[in-house]
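The chain below stands alone, shown as structure tokens; this is the form predicted on its own.
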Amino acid sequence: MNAELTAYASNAMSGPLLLAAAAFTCLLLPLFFKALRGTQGIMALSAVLVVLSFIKRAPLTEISCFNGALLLSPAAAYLWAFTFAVLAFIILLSLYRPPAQPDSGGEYYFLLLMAALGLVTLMAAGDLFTAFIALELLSLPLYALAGIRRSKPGLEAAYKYFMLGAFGSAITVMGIALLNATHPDLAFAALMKAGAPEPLALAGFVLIIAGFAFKTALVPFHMWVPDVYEGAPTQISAFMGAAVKAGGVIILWRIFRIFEYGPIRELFWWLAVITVVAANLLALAQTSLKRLLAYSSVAHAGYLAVAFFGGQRGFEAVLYYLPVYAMATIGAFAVVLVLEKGEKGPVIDDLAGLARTHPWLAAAMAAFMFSLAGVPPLAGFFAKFFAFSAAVNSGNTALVAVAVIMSAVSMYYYLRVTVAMYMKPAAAGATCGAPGAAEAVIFTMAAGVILAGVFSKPVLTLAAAAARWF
């Protein structure tokens, strides 16, 4: 590795021990000194603040680090640099309403920063074994954060999270083990040239397949997200599904590509179907937002499984969906922190009204809506079209007819959220808390989704360029 690779690397590397050191920061620092206590939240966005700078352009090249554990490419750096905007943003929200308890230390910020660490690992990750570890130190972080309020909602999301999490784990590690009996190495470049797999290689896969699934949140390993994110605070709700699913995405994809043909391409056309299908009906009966938005969550990992049959060109869309959906999800999450009162957050009948009350927070909801649902010329429209465009090419025309029906079924439910803003007359009596910081994060989402749709070219090229290196 030449001097250049060698800076670059550190560079790098810097970003997420920063991250680590600022976790324990959070946590530690304000227990010697009690003039600190009440500005962790202060101090871990300065912190991420300061890791984004340390995001450079990358080398046109593929560094291996410990050994081929992590792998620094322009990839990873799009992703890290995607995951700490995310977290930035997740913050932002928790300086406007704290959600933990008052008499809490730091935590919260402790565990939400040693989360993204575990998610930042695990997009990096060059081999199962690493993918697992990071998976891990993702997960257990987000058990304790789903119940940190330590009300019944919290606690009964945190306890059905956690079962079905370690449910999760153990297929995964499982299947881990059933493939290394056959494949000595578990690097993903090795896995690529190993050709055919045995059947106790091809059960291992299935088994691991399944344990990201769940990450992902597809069908029918989706069954913790509901609960959780409206049990969960709204914040952590939205981490999850704006950031937390990228991971389980990019491993998905990265076993998706060692099959050409094969069971194992059944297995994920199965899946997507199964997915777009289930998590948008299941949706139409919601009457919760945050529960809509979970379901809604879940359609959408279908739509990026369906863009896996794209090959290339269809993860090319997949790295421009994430940011694009993200947005729209952090804003409407955002959105819901305004409006709610109660631990489960508001009911869609909660909005009657609010684009006479609040027209500009009705305004960049139906903008999030709209995208989510894929209206033109929103950024949503162009994610699915680049996703389901690459996915026809490919010679997959019965899939994504499924997705665009399931799709235009969609819009009953996101049009319901809608219709309530600008329909329904405001219930006596109703308001809404002081946007303060969270009112700068929906304008700059509702600007996003909008921006990232007219001109998605930038964008596209960015993810694009990110793609070659998968």
Contents of the next structure:
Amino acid sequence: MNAELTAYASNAMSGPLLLAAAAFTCLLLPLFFKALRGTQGIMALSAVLVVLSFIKRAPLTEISCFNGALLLSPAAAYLWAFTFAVLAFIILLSLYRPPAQPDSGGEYYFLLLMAALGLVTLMAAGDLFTAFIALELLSLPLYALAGIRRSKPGLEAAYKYFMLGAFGSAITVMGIALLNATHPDLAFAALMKAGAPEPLALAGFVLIIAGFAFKTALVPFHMWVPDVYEGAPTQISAFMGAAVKAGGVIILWRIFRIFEYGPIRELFWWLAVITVVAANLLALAQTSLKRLLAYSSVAHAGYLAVAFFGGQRGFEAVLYYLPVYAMATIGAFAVVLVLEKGEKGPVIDDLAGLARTHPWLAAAMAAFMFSLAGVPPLAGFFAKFFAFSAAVNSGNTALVAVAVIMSAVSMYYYLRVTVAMYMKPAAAGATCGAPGAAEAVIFTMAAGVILAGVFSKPVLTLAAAAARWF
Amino acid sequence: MNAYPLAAISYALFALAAAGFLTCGSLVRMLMFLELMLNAANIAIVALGPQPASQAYALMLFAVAAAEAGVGLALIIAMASAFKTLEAENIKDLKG
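Next up, the form predicted together with its partner chain. The previous block was the form predicted on its own.
After this comes the whole thing, all chains and molecules, with the earlier chain placed first.
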């Protein structure tokens, strides 16, 4: 490794290390200096902004760090920038309305930054075992974050997430054990070279895929999603939808592309079909806005799995899809946060007449819904278009036909939200908070959803350049 | 020493623990079955792992299992004080 690459690697690695340091600062400093209580959010936000500034244009090569455990490449830089940006917006939303009691110390930000640290490690992981450890570092803080309000819905969400998540982790470990019996080297690059797996290793792969499908929320491993999204603090639901799913998708793609054909492909095919169909049908019946967004997040995981079948072009679409989906999701959850009064968030009818009382908020929410539904010229349309066209071009017409039909079905429930806002009379006493950090987030996301659609070419070029390094 | 009997034990333990996890209704028992599943997987890694690295994986997995037990117990304590029960069937505030 020459000096330039070493300099880049140490610069890039200082980002996550700084994040860890900031997490402990948020946790410990207010314990010693009482004057600093209540400023943990500002500390966390400034640390994330500093970490974002550490992201530099990566040299066009793959740098293997820590004996291959982490791979730094333009792809990792792209995904890290994405994660840190999402994290910054989540912290902004948490500043607007803190999910935990203000005197509860910095554990909320500590857990959030630790989860982000796990996520960036997961995205750059070079072997399956590192990916598993990173997944645990991501999941354990999230279990606690889901229940951080210690209210009944929050704790129920946390326990469901914990039990099913830990069950998924145990299955992943067993899968790694089975795979390890025949493949001593668990690096993704080595697994690619290993050729067709024996039955034992195949069983291992199936278990590992099941474990990661739990985190990515593919049907039939999605049972926890609606309850957790509904009971967890809205900021955390937004983080789970926007960022955590991305981590699972990256690892599933790394496993998916090991197999050109064979049973694992079939497995992914069925996962994609069942997810897309079941999630969209289940979403039709929802009345709670947070549950609706939860099922929508499951459905979008299905579209991402469809995009896998487009090969390299499909993965370019995935890398474009992730930020586009994240913007619409964070924006929609921010609107939920502004409107929510109880712990479980508003129902769809609470949005009635929003267009009259808060026209700009309603317009932004409509933009998010149309982007999620895939209406041109919003970014969500181009994301779906790139994803589906890549899959068609590699000959998976039946799969894409199912996805397109179900995407049309999804119009119904996204439109229901818009209809409630624009066509129904306002409910009495429909008020919401004063302008603040949440509104800033909402309008930034709305602008992003529109701009990433209108200027889809440059963003896609960026995503394509990153996808080449997987 | 032949590793296969050990591997067979770990599979049986894993299957039994998974079945117990899915059928029992108490949160504490579910957590214990989870730990059993992780330990069974750990035995499988030690028994089948062909390399020193696999034995190191097992050590790291101890830490993961301990962290998981820590978070799980903390959650169970918080739930016991909020819900006054630890039977899963009595905890359904959210539509399941």
